[in-house]
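First, one chain by itself: the form predicted alone, in structure tokens.
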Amino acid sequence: MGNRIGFIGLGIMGQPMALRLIEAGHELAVFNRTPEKAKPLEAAGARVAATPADAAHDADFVISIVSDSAAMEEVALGKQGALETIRKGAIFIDSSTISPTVSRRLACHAAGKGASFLDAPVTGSKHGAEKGELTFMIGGDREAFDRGLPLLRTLGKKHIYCGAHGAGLSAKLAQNTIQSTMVEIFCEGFVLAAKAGVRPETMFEIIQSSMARAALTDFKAPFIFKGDFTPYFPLKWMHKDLTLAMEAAYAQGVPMPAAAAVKEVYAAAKAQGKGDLDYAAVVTFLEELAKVRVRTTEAAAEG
């Protein structure tokens, strides 16, 4: 028998996640600030809620995945927010990547309603959400984690318990710091090689034959070489996550000199209007500075 789920946030990640839950037999009430994004879910059998409070009413689980801390506070604590109506014993699972401090505050509000709260950010981007192959990094009470795990198995292949409230988000910010830096430095190296006349195909063969090879850049490289920056994970969100990581680093006295520099590269690309492109579009900012393009011979001919 399926659960009653209030699902809030139907963007690049939320929509395929919600669809998988419907396909698994759960009863969904969905809310999105842009109502037209709810239409595919309504067609699949979900009820479209008028407000987050409406979506959360009588739900066994509330799942949210929204853009940032301000959006999360609004859907949880704002007028007709989900925490107004969440029932005692329900579990609120937030898969947004937001400030750990904000998340801990929301957990306190949920506890005041007799509900549990898990910070459960994900990695795996759009294709992982579509295939149910996301990795969840989860913080909160272990008992709530254990109760929520059967539901989360519909959405992901790996569910890693990180510790107390906020620990999942802290892990996600560390992971995205590493991921964003790997892609940016990969792009720097390829721009350097291209400027010297080394073809991307040749440079990629070298990287794949060396200790510098990584699954992430193996996946991103073909898109970079084609100039295809269809968003699997938008650049503006990666910049947001780097900013949150730097805020956390400052609060904890952790120096992050390389990440600070990388954050500004993403900030510059975002300022150029590239925020809605995939974060691998950071290469275009570097290309423009160097006056060279990292494209394979075939892609350059097509362009």
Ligand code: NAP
Given for the second form:
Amino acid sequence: MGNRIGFIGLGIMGQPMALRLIEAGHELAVFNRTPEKAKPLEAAGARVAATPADAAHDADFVISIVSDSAAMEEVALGKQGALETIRKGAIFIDSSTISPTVSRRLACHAAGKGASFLDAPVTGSKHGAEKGELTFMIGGDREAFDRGLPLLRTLGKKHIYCGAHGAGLSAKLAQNTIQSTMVEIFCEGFVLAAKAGVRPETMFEIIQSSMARAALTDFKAPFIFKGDFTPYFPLKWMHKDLTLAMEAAYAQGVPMPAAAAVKEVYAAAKAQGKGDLDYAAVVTFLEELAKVRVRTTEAAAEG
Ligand code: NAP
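Please supply the coordinates for the form predicted together with the ligand, as a counterpart to the form predicted alone shown previously.
Full complex below, order starting with the chain above.
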């Protein structure tokens, strides 16, 4: 039998996630700050809620995926926020990548209402959300994790319990630190090779035959070589996650020298107005500094 779900945030990730839940037979009340984005979900059978509180009031589960900590505080704790109306016994699953500290505070508010709260950030990007192949990193009570798992199986292929409240987010920030740095350093290497006259396709063949080969750059390279930066994961959100990772590093006394430098590269690209492009657009910032482009002959011929 389907669950009643209040779903908050219909952006790049939220749209396909909400759609999958409807298709799996759940009853959805959806809220998005910009109401137009709820139209496709309404057409698929969802009720459009006027506020987060309206989406949450009769839900067994509330699922949210909004941009950042401020957005999450607004939809959860703000005027007509979801925590105003959440039912006793309900589970609030937040898949936004936000500050673990803010998330723990939201968990306390939920507990005050007799509801459970899980931080459940994801990896897998837009295509993972569309195919139900996300990986979830989850923090909170084990009992709430076990109760939420059957529902989350509609959205993901892997659900990893990380520990107490905030642990899922701590894991997510570590993962995106690694991911952002891998893409940035891949781009630096390719810019260096291109400046010396080594073509990207030649360099790629070398990487594919070496230990530096990685699933992430297998996926991103064709987009970089074409200069196609349609956002799967916007650069501004990668910068946000590196900033959150640095805050966590400072709070815990963990030195992260390479990540600190990489964060500034994303900051510079964002300051140039590239925040809404995919984070692989970080290559264009490096290209502009070196005055060279990393495009394959095939992509250059296509123009
Ligand atoms: P997005 O397309 O920019 O969507 C952001 C959502 O947050 C929209 O629904 C937006 O509403 C809402 N929002 C922003 N500020 C708000 C506010 N003050 N009050 C209410 N709603 C607000 O972003 P996304 O790519 O779906 O990412 C969402 C979250 O998932 C982020 O934390 C991101 O880091 C994380 N994430 C993304 C990916 C990915 O590949 N895209 C992968 C893993 C994790 P409007 O429509 O009104 O702007």
